[in-house]
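Only one chain is included here, represented as structure tokens and corresponding to the form predicted on its own.
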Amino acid sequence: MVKTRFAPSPTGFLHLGNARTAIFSYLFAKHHGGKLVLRIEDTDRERSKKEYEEALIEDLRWLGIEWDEFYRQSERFDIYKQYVQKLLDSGHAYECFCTPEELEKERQEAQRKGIAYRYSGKCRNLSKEEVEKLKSQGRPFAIRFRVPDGKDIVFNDLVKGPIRINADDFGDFVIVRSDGTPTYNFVVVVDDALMGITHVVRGEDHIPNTPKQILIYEALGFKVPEFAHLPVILGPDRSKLSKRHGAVSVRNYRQEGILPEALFNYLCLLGWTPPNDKEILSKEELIDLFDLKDVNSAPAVFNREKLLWMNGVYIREVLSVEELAERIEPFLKEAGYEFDRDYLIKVLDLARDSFETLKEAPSKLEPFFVDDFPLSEELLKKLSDLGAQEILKVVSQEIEKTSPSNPEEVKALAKNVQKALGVKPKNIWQSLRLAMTGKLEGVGIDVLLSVLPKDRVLYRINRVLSALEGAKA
């Protein structure tokens, strides 16, 4: 059975690159009828924070990613100790008593020679007696993995193809720090093996770790999983996506009013092309279509405009008006608007094409909720120039008589007023727009007048008429 894992460190909010890794791991497992493991890699005690773990879990759930098993590395230290001892007993690992100062001196020497640093192996061949003597002196020690000299490590990456790295490029590496905490490259192997992970899906920045991990798998007699290293996500300037490109965390986009379905869908298309070239895909369709063999090995470019466009499509076409109302309510209530669900559904049914994010909705839909907007001198002058006083009086009479309930009826009413007064259509529509919203642009006035209750329409008209009378006086 296919089994993948997503293994974030709780050292910050969920980055878009990590979110895509989680999505690809999830889709690949579900496409093959398999399982996804969520494993919190919190062995870095200084940087790991409980609040980040909670935020990671919350954001993954918001995105719609479901996992079948859950683990925390910090709860598995006793397991790691057993396997460290196994490597020591078999000679695949050894104690290293080199001080930080000695190691720094080695690094500086390598830098002076202009070569890549690798550990000299100074403690590699200490005898048992020498090791015990140093321990009895209370000397702190790390534990290093004994890397075979000159060995080529070859693996077939499911995205990048065949990769070959020589062990001499990195030398003996630390698997347990001198404070007793195991390192990433060691614990990840033990966890993946014991959890039965068949496919490791992660970013291409992990490629240098892979040969070290393969050596540990082999030394412990574990089956080596298949690896798929995903290309990086670039910003529009083709540098690695970072904060200088704007929002880079899932949390940021949640707060901006991006829908989880739209973000999930969009992240899938960063480095993967559906076989049918369709762009708007449900989670079920994505599970059905996704395969790692279709992931591109070249970097993907994040396009914020494309994400906003896709979010707009979900708002206008994918979500039902009832679902949209539920999602949008918190944003409208935060803006201080008061309404009932039935009224909101009526508004959205006709005006959901006026915004691309849920956060935009309060400002774009303001005319449906705010009656008492400012009546400035400039606004009243514009209304006077349009001959709005006479227009609005006739409009008010027509509304009292006909109570238009859809955009077509509003257009017919405007036409009747135009004929009765012999004025230009522009004067009718601009007078209505300014009287209803205080602005010359925004949501369609035919839509607004067909949704607003009659008493609120007449209230706004009478308010403006009173202000115009006052301005004359």
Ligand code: GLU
Contents of the next structure:
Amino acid sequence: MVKTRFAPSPTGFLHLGNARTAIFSYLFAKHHGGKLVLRIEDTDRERSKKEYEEALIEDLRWLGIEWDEFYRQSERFDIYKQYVQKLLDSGHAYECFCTPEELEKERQEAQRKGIAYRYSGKCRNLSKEEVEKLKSQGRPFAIRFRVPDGKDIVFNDLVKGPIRINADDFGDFVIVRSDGTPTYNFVVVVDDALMGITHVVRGEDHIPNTPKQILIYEALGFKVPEFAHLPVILGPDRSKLSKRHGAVSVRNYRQEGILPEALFNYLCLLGWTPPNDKEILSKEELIDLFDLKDVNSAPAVFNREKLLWMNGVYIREVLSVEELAERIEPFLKEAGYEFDRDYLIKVLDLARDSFETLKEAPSKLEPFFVDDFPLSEELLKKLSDLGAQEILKVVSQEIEKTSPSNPEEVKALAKNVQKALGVKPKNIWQSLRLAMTGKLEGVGIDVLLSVLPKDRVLYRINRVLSALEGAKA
Ligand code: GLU
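Please show me the structure of the same protein in the form predicted together with ligand GLU, now that we have looked at it in the form predicted on its own.
Everything in the complex follows now, all chains and molecules, and the chain you saw is the first one.
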């Protein structure tokens, strides 16, 4: 059975790159009828924050990722201890009493010589007695993994292909720090092995860690899983996507009014090409189609415009009006609008093509909700230049008579007014638009008048007429 995991460190909000890793892990597991593990990697006590853990979980749920098992590394220290002991007992690990100053000296020496640093191996061959003596003196020590000299470590990455790294490139590495906390490379192996992970899917920045982990798997007699390292996501300038490029966390996009379905769908296309060339794909279709072997090994470039476009497609075509109403309500309430669900559904039915994000909706839909927009002097001047007073009087009579309830009826009404008054259509539309919304641009006035209840239309017209009267007097 396939089992994957997503293993975030709770040190910040969920980054788009990590969200894509989570999505690919999820899709791969579900495609194979397998399971996904969510594991919070919070061994770094200083940088890990409970708030971030909560935010990660909330954002993953919001995105639509479901996991089958949940773990927190901070609750597993006892388990890690047992495996450290195993490695010490079998000679695969040893105590290292080198002080930070000594190690720093080694590092500087390597730098001076212009060679890559690796631990000298000074404590590699301490005798049992020497170790006991130093321990009894209370000397702090780390625990290092004994890396076999000159060993070539080879693995066949499911995305990147065969990768070969020589153990001499890194040397004996620390698995338990001198403060007693185990390191990432060690705990990740114990966890992945004990949790039965078959496929490790993660960012390519972890490739240098993989050979170290493979050595630990082998030393502990664990089966080595498959690895799939995903290419980085780049910003438009082709450097690694970061805060410099603007919003990079899932939370940012959620607040901007991106739909989870659209973000999920969009992130899938960063580095993966669906075999059927379709771009708008539901979660079910994605589960059906996704395979790690179709992930590109070259980096993907994040394209914000495309994400916004896709969000617009989801708003206009994919969600039902009812679903859209539910998503958009909090944004409209936040703007202080009052309305009921039936009215909102009528509005969205005709005007869901006027915005690409939920956050844009309050301003784009304002004319459907706000009757008492300010009537500035400038606005009244424009209206009177258009001859709006006469036009609006006739319009309001026609509205009383015909109560138009769809764009065609509104257009017919404008024709009648034009016939009665002999003025230009432009003057009629602009007068109406300014009287209804205060602006010349925005949603179609035929759409607005189809949805807005008659009493509110007449209210707005009368308000403008009185203001025009007042301005004249
Ligand atoms: N906690 C690690 C990270 O956030 C997980 C790496 C892994 O998936 O092995 O990068």
